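Shown next as structure tokens: one chain only, the form predicted alone.
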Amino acid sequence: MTTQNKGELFVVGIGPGSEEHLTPAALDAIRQAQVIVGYRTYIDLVRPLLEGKEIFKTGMTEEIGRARAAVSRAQAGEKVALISSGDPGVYGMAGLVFEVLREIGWKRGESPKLHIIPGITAMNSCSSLVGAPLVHDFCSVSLSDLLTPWPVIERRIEAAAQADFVIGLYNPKSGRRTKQIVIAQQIVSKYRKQETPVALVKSAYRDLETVILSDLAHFLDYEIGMLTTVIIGSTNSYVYEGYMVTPRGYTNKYSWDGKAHEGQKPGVSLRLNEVGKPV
């Protein structure tokens, strides 16, 4: 196959969806693409960028069909952008694309040429609206058990809570799936105080955006749905002036004049040798 007819598949993270939060690389990939493939809600978010392009859109739970369509069109020689909210490699379409490529026996160098374009994750965008909750170690867990057995999810919540991670919960609740978020709250409560800050962010940077700052004891009193991301603080997280903050720990080591506390070894700047290598 020659370079001229080799298709390209861009798996594009659109972040929250507005143009101002798309990276230049994501915008460029969408502009280059002849065909846009995506979930209809995400298509609508970037529709002003899609004039003159062929659009292939499907509904929720039709991810396999979208991935197959995108790979097939790109394999045939077209430039295709498969769009994914947030980052395509974080609960996004990139993994499914690789499963399709593996199924058909695709090899590097064959059509399509593959580009994974990163985007702002839901954790990133939601975090920015509530302060700085992710400045220290954190993890994310999806509470959807459509693809992952609930006992596995429950073990992961237990491990994250016990390890004192800040915990981001994706897909926390739906119309038919209501008990999981309650169980998650009960698990975390075994390891953290009830006043631990908890943020609830729905539709970050979108028209129906809502931001609520609560605590572990009371966050279940608020409306939580599939579009909500729940951020549960660690034992060190706190609220200051309406912002949720997880300190990195600088003041455990240094005083405000920059000097290390007694018994603490100060950090040193990176030193390079004569050929520019770290020493």
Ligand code: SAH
Second form
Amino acid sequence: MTTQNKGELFVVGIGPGSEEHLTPAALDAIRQAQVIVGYRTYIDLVRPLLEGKEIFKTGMTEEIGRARAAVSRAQAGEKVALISSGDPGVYGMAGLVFEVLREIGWKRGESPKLHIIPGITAMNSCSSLVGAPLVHDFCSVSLSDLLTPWPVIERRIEAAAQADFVIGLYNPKSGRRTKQIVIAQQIVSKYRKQETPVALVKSAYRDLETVILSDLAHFLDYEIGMLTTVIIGSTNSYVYEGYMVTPRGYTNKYSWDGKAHEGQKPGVSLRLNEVGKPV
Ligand code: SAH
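Mind sharing the form predicted in complex with the named molecule? What's above is the form predicted alone.
In what comes next, the whole complex appears, and the chain from above leads the way.
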């Protein structure tokens, strides 16, 4: 492949949906691209930026077709932006792009030149709307069992609940997939109190944004859908003035004047007593 017809493929994360939360790098990639490939809803979110470009829209279930089309157009010499919501590397198109590249035997240095442009993932955008729930260890689990066997998903929820991670649930529920979130609630309830805060954020930074702060006992009473992310607190998460907060743990070690508590040394590991609590 000669350098003259070297195409470029930008795998672009557009963030949650509002233009202010699109990074300048993502914007630049979209500006440079001659061809834009993406799921209809995401294309519509960035429509004002697309004037004069060729738009290749497809539906939700045509992800492989979309990735293949983007790769082959770019390989042939065009600049192509493949658009993903949030971050392309978090349950996004970046993984599929690598599968297509492997399938065609692409090597680094060949056409297309690959750029993966990060975006604000739903965990981050949703967290910002509810307070500071991710300030200590957290993980995410997708409840979609279209491509992952349900027993694997159940095992991960169980492990995350047991290890006291704050848990972000992506793809919690759809029209046809309604039981998973109920089972997830039951699993987490084995390890956490019913008062544990749970946030439901729908369409973060989009027109129909909804934020609900509930708890483990009641969150299933609210609407949850394809555009919702569920954030389940750890045993340390609390609600303050309508915000969900997970403390980093400073107060275990320091008082507000910045001095270490008795028995603790600044800058070294937290000391615990025989029952595992800070001394
Ligand atoms: N790549 C995307 C995730 C795709 S999976 C990202 O990094 O955010 C699709 C799931 O993401 C949805 O079911 C929902 O759980 C979550 N999601 C994506 N955008 C969202 C938004 N604006 N508000 C709330 N949740 C969102």
